[in-house]
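Have a look below at one chain only, the form predicted alone, in structure tokens format.
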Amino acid sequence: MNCLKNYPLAELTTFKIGGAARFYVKADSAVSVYEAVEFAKQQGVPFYVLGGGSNLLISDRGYDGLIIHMANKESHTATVGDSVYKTCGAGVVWDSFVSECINENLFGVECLSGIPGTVGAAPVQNIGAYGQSVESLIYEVIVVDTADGSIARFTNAECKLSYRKSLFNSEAFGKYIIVIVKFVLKRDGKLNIRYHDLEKYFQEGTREGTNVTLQDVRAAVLQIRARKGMLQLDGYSRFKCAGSFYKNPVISTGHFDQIMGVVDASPSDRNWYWAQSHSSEVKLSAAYLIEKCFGKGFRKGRVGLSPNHTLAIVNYEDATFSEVIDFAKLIEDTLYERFKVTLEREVQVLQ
């Protein structure tokens, strides 16, 4: 295992802020995973598994543990009747995991586009946008238990996958060490282009929604996304940010009647919440009522909104760790202060 001191963590994430790792050591393999694990035990230290570094924000301290950074980029695919399972390691690209889908027209991931990160956060973070999520496709989690070195296997259903929330980062946060994620899609499928950010992308073009192909609805992702600055493509201009820095707040029907009495909104604005499906909660959209309470690019000092997208919190000016956890409580705080609702932090704090 080579492992190395001092490490440099900046640059390994979007946010492009924080000092070094005291170890660091790339993991290829579940053996490799295994041995990360004991000689952070060896040592006394923490120990942090790193992907794409798309959803993290690092102390300018830096951290005083072992940063397993995972490199383990195996594929291969395997047709079972209907049904594609394509078998990824935790390190391959996410978004040249969909790209392949997409050009061997495999349905279910198009509306994932773009998304920054590894295959191996997927079903961590449960990832979705535009109406799809990993719920629906992950058939097998593969991982290493950091207990004692041995490989366990979790179906979906074990998984226990919900909104941006799964058994790896809840209740058995820090147990397991994803090394491989196992996916089932379909070569016949019905696009999802109900999403209103799609649908308007294909009312307004010429084809309105007639005829639209998995390249097409790819190709809208990532032009939505270019538009609101969520890519971190090559080709592409980008932030220094993590995407999307709050999870959308999911409120009672009681609460949500309190707010509609507070917002400014149009009574045609309906973009903004969602009654869920057999219950008496609505999720509401955090990037809609910080922009309610801030406007898109509000700054304070080298921290900001991104001038796109509320929802990224940007690093426009080689800003510290501190600066941007004060915006980060100065968006919280004034959002509770004007509609009682409280906002969970998606990035990941590591310090």
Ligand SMILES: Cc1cc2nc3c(=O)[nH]c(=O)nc-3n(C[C@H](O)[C@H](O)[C@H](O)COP(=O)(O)OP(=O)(O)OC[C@H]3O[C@@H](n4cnc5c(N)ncnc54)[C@H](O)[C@@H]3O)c2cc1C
Second form
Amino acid sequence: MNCLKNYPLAELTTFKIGGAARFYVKADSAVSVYEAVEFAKQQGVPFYVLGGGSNLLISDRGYDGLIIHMANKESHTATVGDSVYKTCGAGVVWDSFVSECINENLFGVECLSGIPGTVGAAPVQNIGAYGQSVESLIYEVIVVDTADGSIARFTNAECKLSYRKSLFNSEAFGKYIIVIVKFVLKRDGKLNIRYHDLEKYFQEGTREGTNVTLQDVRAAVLQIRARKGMLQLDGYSRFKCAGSFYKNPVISTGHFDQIMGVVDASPSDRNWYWAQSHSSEVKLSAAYLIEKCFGKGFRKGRVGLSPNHTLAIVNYEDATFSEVIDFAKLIEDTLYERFKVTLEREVQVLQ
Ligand SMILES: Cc1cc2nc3c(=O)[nH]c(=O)nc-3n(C[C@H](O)[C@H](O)[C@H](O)COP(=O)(O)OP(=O)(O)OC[C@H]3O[C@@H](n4cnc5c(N)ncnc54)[C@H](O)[C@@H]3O)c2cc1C
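Could the form predicted in complex with this ligand be given as well, to go with the form predicted alone?
Next comes the full complex, and the chain you just saw is listed first.
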């Protein structure tokens, strides 16, 4: 095991913030994950898993433990009838996987184009965008159980996937390290371009919805992301951020009625709340509420909201960890004071 000491972490994250790790190791197999965990236990230090660092804000003090950087990139495909099973190592870049599926004309992943990060992190917060989420593709997740180093397998249902949530970022946070994800995709499918940004894109463009292909949907999603500065691919200008800092809050209808009384919504305001079909709750657009309090692109010193994607908190220039956290607290406290809404962070904070 090649364990490095005092390893700088900021450049391994999309926020470009954070100090050094006391120990750092690249893990390219389940065995190396096991060895890394054993090493941390022997040293008496905590460990933390790193993928692409695109959902992570690290303290300027760094991490006084072992960073296990996932790097296993195996991948293979098996076809059974109409279903195509793709088995990928946790270190595979998510968007390479998406691109491969689309080149093979496989349906179900096209709207998730351009999400940064790795395959191994995809189930952690059940990544989603433009009306799709990885929940519908996951067949099985294979992990190393950090308690005893054994290998365990979780079916889709056992992963407890819901909106930006799974077993891995809730009740079992830190217990399992995902080493392999097995997906199931279809050769045939119906393209879902009803999500408002996508619908608008295809209405504005020369192509009408009828002849849209998988490749068109991928190109559309990449272009929409690029326009927002949210595409972390070479050749595109981008913001230093971790995508959406917050989840959209889900509240009771009673609470929603109270917000309606104070939010000062104009009749032309659209898509800022969605009734939940499976409960009597309402999901609110966190971005809408933030804009009601701060306007678009609000900035304080070296930290601000993206002018194109309000939910993204951006590190302009070289902001510190504390500056970002203070800014986030200002947003959170203000929304609580005005609407009694508690914002839940989507971004993981490591300190
Ligand atoms: C510009 C931008 C746009 C984004 N757009 C979206 C979007 O549209 N939809 C969306 O859902 N997300 C979005 N994100 C957030 C982010 O890309 C996803 O959460 C992604 O899955 C994080 O992957 P990662 O490999 O970078 O994880 P990291 O940031 O490295 O880690 C995130 C968390 O997952 C844990 N983790 C990582 N790998 C493993 C593993 N193998 N086993 C166990 N735990 C692990 C880490 O310990 C950490 O707690 C965006 C981020 C950015 C910067």
